[in-house]
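We begin with a single chain expressed as structure tokens, specifically the form predicted alone.
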Amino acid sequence: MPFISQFHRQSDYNYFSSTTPIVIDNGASYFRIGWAGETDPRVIFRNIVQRPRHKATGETVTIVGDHDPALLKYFDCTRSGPRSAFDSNVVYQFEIMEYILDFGFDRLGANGSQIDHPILITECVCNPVQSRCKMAELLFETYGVPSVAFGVDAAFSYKYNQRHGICDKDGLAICPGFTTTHVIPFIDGEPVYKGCCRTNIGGFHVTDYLKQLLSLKYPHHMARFTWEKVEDLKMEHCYIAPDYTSEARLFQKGTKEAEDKTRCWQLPWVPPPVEEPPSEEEIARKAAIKERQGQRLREMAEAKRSSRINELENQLRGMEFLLQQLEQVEEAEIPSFLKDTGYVSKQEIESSLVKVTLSLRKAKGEPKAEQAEVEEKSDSSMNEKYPLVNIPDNMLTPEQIKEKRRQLFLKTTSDGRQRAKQKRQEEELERERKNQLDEEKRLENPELYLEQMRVKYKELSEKVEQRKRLKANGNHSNGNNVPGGVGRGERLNAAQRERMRLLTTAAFDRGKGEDTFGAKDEDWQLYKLMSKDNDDDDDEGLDEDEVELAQISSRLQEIDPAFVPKLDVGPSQPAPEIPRFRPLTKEDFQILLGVERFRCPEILFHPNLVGIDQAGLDEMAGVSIRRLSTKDQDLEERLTSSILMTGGSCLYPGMSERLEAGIRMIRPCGSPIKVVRALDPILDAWRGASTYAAALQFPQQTFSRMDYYEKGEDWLRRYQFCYTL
């Protein structure tokens, strides 16, 4: 099960005596503080620091221990991760370690900065003197402690099954911690430090590996991945394997068992509402809103086109009383009379009448029939309107010259826009005649015509690339209908062999060695023929075919629904497939650990797996036994049968059988070899300094605050800790 902290304050402060010490395990994990004689610590929480920005106010706090998730959304913890006041098992940020030992201290009901109670305090084993300095520095400074004593957190918790008769005074304890593991050889009930073994591997890295694997593998669902959910992960369903070869090649074949050994996790999934097909009321319903909409706006049309054939009936009724008035009107005072109407002469009122009457018919729905006679009206109004046109040269003036060569450009800009115009109107006739018989074509049998065009479109797509591998050859194939093979001559077009070929007159021809180029007028009529015919066939635009093929690719998305026109892509490249998007299941939100359950784990056995070149836990055991000085059998085989495991990292199941079957193959055969973990992995290590602080002869073995001032940091060199009282 997960690691439980319990940090809320204690209350109770006041009533213990100044004689009883406050007992510490300062894990690299976790840091547990209670009182001296107790059977539990009474503030538990994790040893990190994170001292993120108050997002409104801006200002730094700091936050010790575990963190509730949903207050960490007012604060910016981008710049600021969580740290740890140690590197590997030891000490070494003691500006973090006194954020740690002030929330420790205050949880505990201290009120002052003055801690007036002994301090017994775990450290790692062998640890550097620099360290255990600096912290004694910490205590007697800041706290003004009376006295301090350090313990090894694994000789404690070896020392409390050993009173529970768990295990012997000769054996070894193997401690596999958050960050390292230790095998500790103890003989006669005191710990032997010249025979202890550590290795660099521990749960942070079991952690961390799960972590990465479950990132590669669910990449998708990285952000579910926190340390505290994968940290959970580990300790619940993580195990040893007896023989992890075996383990993995069962999972390899996929057999049953495998299956069963699979673990689920299932990340919240909302299934994507259902939606019914609506009823017949609902879609009679629907229809006759539609109805009631497309009525109301026909009427709003109608009203609009209503109002706009008034507006023009009106337009052409007073250009037609103008023009009547213009009759009665001699020809000097026409510019007179016209002057407050907006119009300059009366070719211009003709014009906008003629304009005026084609916007009424058009507005009326007329047929184009009355509009063509509308329109030869407006032919003969133009006439009209260009009088110089048709006079000779010789019967004018300069002034009337300058104005027929003006009217006659106007004049045949207009007809160039009419002829384009009546083009475009055949093409759109001939347009619409072509798609009605089409449609024809394909009501009479729908089946066989769709057929029919997918075999158009086959054809046509296959000549056009096979027109673009030839231009890519240069017009060349070199048997299997890919480019290649080919020179840079059979790539080049005629227009640009030729322009290569003037290029090599100009650059060997000219001058018999000599630099003349330009002296002659003819030399620059080389640059006109360089330039003449320069477009490539890449420039040119698209053929028939091209064309044809494009309107039957629209052709069949109109009609076929199955129909995936091709992309167009190079000659050698392959289509790429088309994206197909599936609908979220709730098999995509589950996290599958099968294979992780063992292989994490693993790295305690063999910590090569992530790159730590050291032995493993099995090895380490073997190595500790060599380290001792003496070579006595009898002693070796007291050490062996009587082997604790202790720590957080020793909680995974099949722990112990896989430690001794990993012994007993280092060790000679028939030695006796016996594997047990202790009453509690996680908190035998301040139970037992606990109870060793409770003793009477606990303060012979602290370090006072007088002998520090008195005596100095170098006297915790010399410095040693008894076990056994």
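Values in this document were obtained by computation on a predicted structure and should not be read as measured data. By rigid core we mean the largest C-alpha set that fits within 1.5 Å across both forms. Positions refer to the first chain, counted from 1. What changes on going to the form predicted together with the partner chain:
- Shown in the overlay between these two forms, fitted on the rigid core, is a CA shift at G318 of 2 Å or greater.
- The Cα shift for E350 between these two forms, taken after rigid core superposition, is 2 angstroms or larger.
- In the core-superposed comparison between these two forms, the C-alpha atom of P653 has shifted by less than 2 angstroms.
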The other form holds:
Amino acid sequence: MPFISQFHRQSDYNYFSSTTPIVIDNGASYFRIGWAGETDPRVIFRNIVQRPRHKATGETVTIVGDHDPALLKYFDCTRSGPRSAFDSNVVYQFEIMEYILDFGFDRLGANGSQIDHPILITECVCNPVQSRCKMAELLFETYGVPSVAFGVDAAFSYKYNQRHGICDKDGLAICPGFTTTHVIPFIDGEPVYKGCCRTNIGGFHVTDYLKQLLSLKYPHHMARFTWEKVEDLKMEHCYIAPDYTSEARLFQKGTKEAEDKTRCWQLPWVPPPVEEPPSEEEIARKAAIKERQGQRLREMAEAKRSSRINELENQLRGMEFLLQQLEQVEEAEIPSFLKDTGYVSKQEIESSLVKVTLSLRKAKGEPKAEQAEVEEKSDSSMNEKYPLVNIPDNMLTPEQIKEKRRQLFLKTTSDGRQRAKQKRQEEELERERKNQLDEEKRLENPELYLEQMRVKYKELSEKVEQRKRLKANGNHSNGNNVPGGVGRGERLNAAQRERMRLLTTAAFDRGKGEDTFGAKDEDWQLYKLMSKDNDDDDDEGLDEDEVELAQISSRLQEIDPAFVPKLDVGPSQPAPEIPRFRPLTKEDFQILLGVERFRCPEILFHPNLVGIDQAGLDEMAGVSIRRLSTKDQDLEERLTSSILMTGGSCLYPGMSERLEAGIRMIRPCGSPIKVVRALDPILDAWRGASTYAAALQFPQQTFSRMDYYEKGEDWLRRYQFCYTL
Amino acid sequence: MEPEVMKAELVLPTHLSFKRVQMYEKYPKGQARGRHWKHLKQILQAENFQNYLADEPNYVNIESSPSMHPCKRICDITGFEAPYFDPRTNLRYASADIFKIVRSLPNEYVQRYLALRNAAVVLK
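Moving from the form predicted alone, what structure would you give for the form predicted together with the partner chain?
Let us now look at the entire complex, which starts with that chain.
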């Protein structure tokens, strides 16, 4: 059950006399303040401070404790995270401590010119004297408190429970807290700090671990896992398994029990609105529009074509007319006659005439066969133009030889062109044939064909991806592990091998001893060579596979209704949103807590799961008893038969059984072990302090301002409470 | 200030009657505020615990020793028992399927998993 803060301003401050002490439980998680002698603290809030800027006015304000997030929207909280006065369990930031005390006293209803009541405040075990000094100074100087007493919260809790008969006067207090865990032995009702043991792990680490695990498992929902939410999750769902390994095995095998133990958190999710298939009229309307557009396009095309035909015909007629005119003119006058028209000679006119007729024919849309005929005719006519080719060399004059060479050249080029055309035609035929075969195969057995295609697609895509990954990994490890070199276990591909070879031989093989690489300009051509090698090799290999993959995927898209092409999700980080392979379903928005439920509190027993190399809870009990260094068997038995669990982090279900089993492992066989939980692990420390402060002998245990100034720091160091009054 | 913020009394008032020295007097604006507080490590160093008797408990002596129990090895990704270890990424894994996942993780995630165990490579 989550903790609930309460911080209403109390109104009865003035009813309490000046001798009534105020009791403060200053914990790393919560701050509790109230009057001595009462059962419950008046004001409880989280021990954090935020200093955001107000968006409208721009002033920096202080907000203490956790508040309704809706109200915080008026403040700019980006540069001010919540800050705590604690570092591990010791107070070190007294400015923040002051804000917290301000708030606490204010909500207790304090008025008047100073706090006129003695104060009992809790601290950690063996608090460093500097922290104590500063705290005392703060209370005396700023608040004007008459007297102060410091005590350990775990001890108060133990005394309270002892009073209620839960534990005996000799016993062990195990106190897993927010940032640290303590085990303190009690002998004759007094804590023996010599045997105390502290591990720096607590509820904070458990929540943090859970938060990280969930963020890594569900990266797209990372924004949902705020610290407060994760703490709620932890308090509601986490438990401690009696034996971690067997529990983990249950989950690994996927048994029914494991299914039952998995809790599921459904994030709010709205399915996207389903598009309705367009109705009949819609389809008809769209078809009509398309018809009309098509019609319009066709008309435009017609108009263009007819205008072009007209133009060509005009040109043709003009040229024919010109030719006719030419025939009437004499030879010698042709050039001057033609100067105006823009043609130089008769041949030119004739050739352009031929061209125009050809294009006219094409525009009119006559079958290509005729065109081919025309081409062939022109080809054969070309052949006749190589008269000199077949005549052997020795029978020709030098000019004729030159002439022959030119003709030979022309002939070979045209021959080559013909050959290329033929090859193209053959390929076309071949492809047609293959397609035909494919179609037949598909028609006769569609299922099998589909299967084969799919399998081939999968194989190819895996191969391509693997190659890509290898390349990326190769580049990665080249960049990260050993710059420019080879990562362990990497095989060099041919390009990299070549590169290494070039580097080692060509670059450093210049003369003995001296490295003159770079003195000459052509040395740098080496790099061009290397990069060329790299590119060539990689591209070629990939191309054919990728091309085939593209072909198969397009084919599959046509014929397979259920096929979805695999998107190119690169090996680099997944996008912050779910890759859209398929439409999002409800399951994508569910957070499953299975193994995490008992993996996270396990770190209390095995801190080296999070890298903290210290003893866990069960081992700490043994360490503590060992540190007492009494060989009194009896005492040890008395200690283990009254073990009290207190502190916020001991509320996990299954904790006491696990602790008992753990301690039994390290104690001699048959020794009595009894583990009990405090009545209220969270509030018991405050309650114990409250009853203590209400006792008559309490004033003797406090120290006043005068004492502090006279006796100084050294005395403060040795200041210890006496818990039995 | 918006009315609901005033009503909720979210903000700490700057002047409190029961204080002898107010915050704004103690920490005038413009001065560096948080930097002169010593962190725990510095406090402990300044304490000079070796000058005092080793018998007396102090903050440093009561810290617990490294664990004597055998280290529990669990898979970094799933939490199952993990007898295997990947030398390239330094992650522990429990079976071949998980190994596939381990090898396909981008480097950022690998470092974050390692950071859970306090085994990440920290470049200062």
